[in-house]
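First, one chain by itself in structure tokens, the form predicted alone.
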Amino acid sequence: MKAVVVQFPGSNADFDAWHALSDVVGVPTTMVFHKETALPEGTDLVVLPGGFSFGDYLRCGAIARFSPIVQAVRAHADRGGYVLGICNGFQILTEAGMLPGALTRNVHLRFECRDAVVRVDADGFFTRGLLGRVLRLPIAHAEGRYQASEDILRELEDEDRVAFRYVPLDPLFAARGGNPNGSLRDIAGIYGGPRRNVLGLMPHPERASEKLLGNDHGRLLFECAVRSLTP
């Protein structure tokens, strides 16, 4: 298995993702700058990391979607390759049309930087064997409120593509049912397409991948990816 982490101007979780993949779960991982037009040969997984690409001007991810590398990422996904968009990466995927819906301002208009509790609600490349597990993962966003039309929400539900939901186990968010940003149907992450090879999620699994840091729940997602691609 070979992975790539894409760096955009303003990315701030790129090295976190590289470390989780390379040092924690042992996946050969390369950094690729957003101006590149092709992915390294043999790439299996592409990670679009968290941060504030291009300063979040216009909308989060709205400028990054035009970066040359995004066309290569799209082609990779169309071939069945795997893509993980974390926080700003999720925003970029929706802006690029690789995932449906949009990430908008948190309902209370505040930046949320703390742990959130999510439940794994769909099986897939990054969640195989984790269905029903409750995970504590860090969040750090001001535009994490997932919104979509009723038709898209119904499609996501009918096709079992809601990968993660916020759940009311954290007293910090109890008044909002556990939902830190007002996302419709408590959505924290979704799979894209019938092959479920594209995942976008707002929480940061790469920042919760080592017990040394007090929490390794996020490591489970990367281990799932490794198992899924191991013959």
Second form
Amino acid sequence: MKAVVVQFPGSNADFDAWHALSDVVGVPTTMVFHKETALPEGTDLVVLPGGFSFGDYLRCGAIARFSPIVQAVRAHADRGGYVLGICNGFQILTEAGMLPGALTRNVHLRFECRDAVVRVDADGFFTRGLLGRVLRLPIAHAEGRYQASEDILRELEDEDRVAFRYVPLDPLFAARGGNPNGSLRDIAGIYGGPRRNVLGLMPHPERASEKLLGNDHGRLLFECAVRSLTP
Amino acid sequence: MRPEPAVDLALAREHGLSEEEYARACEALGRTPTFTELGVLSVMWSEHCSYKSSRVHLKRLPTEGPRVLQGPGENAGVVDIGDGFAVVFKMESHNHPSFIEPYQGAATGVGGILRDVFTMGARPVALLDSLRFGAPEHPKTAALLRGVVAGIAGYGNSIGVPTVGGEVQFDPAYNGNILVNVFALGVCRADRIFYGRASGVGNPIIYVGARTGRDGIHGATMASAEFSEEKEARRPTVQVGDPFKEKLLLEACLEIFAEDVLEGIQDMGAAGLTSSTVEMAGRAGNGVELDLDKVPRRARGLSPYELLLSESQERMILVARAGMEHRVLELCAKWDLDAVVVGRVTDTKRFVARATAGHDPFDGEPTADPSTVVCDLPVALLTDEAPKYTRPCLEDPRPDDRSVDTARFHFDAHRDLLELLGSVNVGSRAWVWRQYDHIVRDGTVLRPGDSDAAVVRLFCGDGDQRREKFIALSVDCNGRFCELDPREGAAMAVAECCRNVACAGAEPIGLTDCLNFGNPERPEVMAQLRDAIDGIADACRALKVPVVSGNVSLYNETLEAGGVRSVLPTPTVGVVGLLSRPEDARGSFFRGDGARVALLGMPGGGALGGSEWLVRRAGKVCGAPPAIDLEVEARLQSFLVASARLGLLLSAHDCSEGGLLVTLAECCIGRGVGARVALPWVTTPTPGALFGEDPSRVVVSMEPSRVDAVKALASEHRVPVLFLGETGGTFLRVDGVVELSVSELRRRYTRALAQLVGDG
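What's the form predicted together with its partner chain like, now that we've got the form predicted alone?
Once more the chain from above appears, this time first in line as the rest of the complex follows.
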């Protein structure tokens, strides 16, 4: 399995994703600059990392979707190739139309960095065998409130594509039903693409993949990806 | 273009120069300076750039040590962390801009200190901030707090440098002059440090980054005068930050550093293009010549004066090796940055700027007229020969009468503990740090609120050279103690900051300071500054921690109806410690039931002066502050470091604001673990015994099986250990003093700041 982390000029969790993939779960991973027009030969997984792709003074990801590499990522996804968008990466995937819906400002209008508790609600390349598992994963975003039309929400649920939901197990979040940002239906991540091969999520599993950092729940997800993508 | 005003003494005064200073400039030049030159002189001779009041005192700080690779005088200090790697760090203030426009003031404070760090060749990997606001009930406090925190978050989160710690304090002395001190640290190879030197006559000077506008003109001068209502109206002098531009600048510079193409580099901070090029020329013993026609700009009709003094953010000056400029320009183009050769290094030892009269690049190419010299000043006049003052000092700046009858205040341990825990100076800071991305870059081992100091993993080097190193970081100062006794208070700030780092399991290896004081032209303020510097020096010598960088911020005072109000003397310090291995990292709080609880150090004399309890009761900073014995402190810290390396303790939490009882409560609140303890020396509970803030005390917990080893190590280090009881249950029970549920303690503690800002 070979992975690529796309580096937009304002990506800042590109290193985090690279470290989790290459150092923690041992996947050969290269960085690809956003001005490239093609992915390296044999790329299995493309990660769009967290950050502020182009400063994101406009809507997050609104400019990134015009980067040359995004065409190549879209083609990769259309062929059934795997794409993982974390935080800003999720925002870019929705802006690029590769996932439905939008991520808007947190309901309390502040950037928030803290651990959230999510439940795995759908099966897929990043969650295989983990259905129903409750994971503690950090969030760090100002615009993570998932919104979509009723039709889309129904479709996501009917097709079993809500990968992660915030759950009220953490006493810190109990007052908000566990939902840190006001996302509709407590959605924290969704699957899409022709073969459920595209995943976007707001929490940061790549920052919770080592005991040393006090939490390795995220590692379970990366190990899933390795199992799913290794022939 | 507007005609330039005629230069005379009145205009010089408006520029902040004294009559003597103006006379000195005219004499040195043998003529009247031009308008542009007057602007340059005024910023370079401002307190902010010249350190003219503090320099003579700063020389007394100990700056040397076996690990020091670069001490004060460069953009930041550099300390060796072993295996060929180094940390680069500094702290800087952005007080006045943050009061005028809290979001942008704080944001650009972050941007500025990050540039100081990466200009040395280091990737910034940690930010901390030390903030001071006025009384919580002051009408501006809540909005200033919201704005400053949002500004720090807005910049740091975007550029992707985690804000891993800091401190916030409130006191009415900061009502009209808040403090925003930002600390940044980066990591680099010890043999790849870059300096701000314009070396190599003939080498090209390259301007990189944001275009120049009118923002921030005379920011350095503004930072060098006291505050007034009128100045609050000077909003246009505040710069506007663009963290995305700085991210591009950071990545481009790091790629440029990786190639062998640079002679020197410096950011354009205070006094912009002028101070960066002048300081670089000064350090290299060279001159510079700038062609202002080439400077990228974003506003029409900028005059030479404005181009030289603008403090537009996110700009750097690079001196490339001759013939290598194309490579620098290529790498900047990759990151979509403007980069232009704007001048050359000369051997004239003069700062020369040329411009074509009336030329504005927005109107096309310059006319056929040759450019003329608009500024020609000796570099030395602007640097080493800038004015230095030994300003008059009071003999003793301590308040005459520090006695206070504490017995007249009502005291109730139970009620007072809850009150303190819920107060803005003691309660939880989670509302602040949750707005900061404190985990980006996968290095945060102990997060804010977990320990007395942040513990961060550094990823050093690349390829086969990669290493992981672990450091601890803290910033600290108690301005109230400094008000009551500047020397003792400053020594206690250093001691507490180092103690925080030692509690987290690290050996302190270097210190940076940010000295915030009032108007140095007043003898009592100057005496506070002098004594605080001596206090820092005392503590640094005793604890063997060198000062490697620093910043001085004076004129922190407000002209109010009732007269002048200075801030509390606030010599903030930032300390970096090194852990021998990740397992040394130690949190503050009780981790589970059945652990033994002990107090390291003497119970203390119960001095209440300057304590949060007394200030709340008396309504002012008063009393005799506690004193510190630096030898006792040094032994305590060496015990803390040694115990971390042996893995003896489960937790260690320093006693500071609120005193011993608050510290015990915090140890319980952290992870919701109760404790039952006795304070055998407290026969009758008194405010001093419970809420006094004596230094050199740490509450620790350990497995019962470690008790003998802890006793042995403590006796080896001659550190007193008093066993108080053990952890367990859901209550904090202090025999004969208080019995409160941990959930009640936590409820008070968590609401403290949220109540002030009006949301949770």
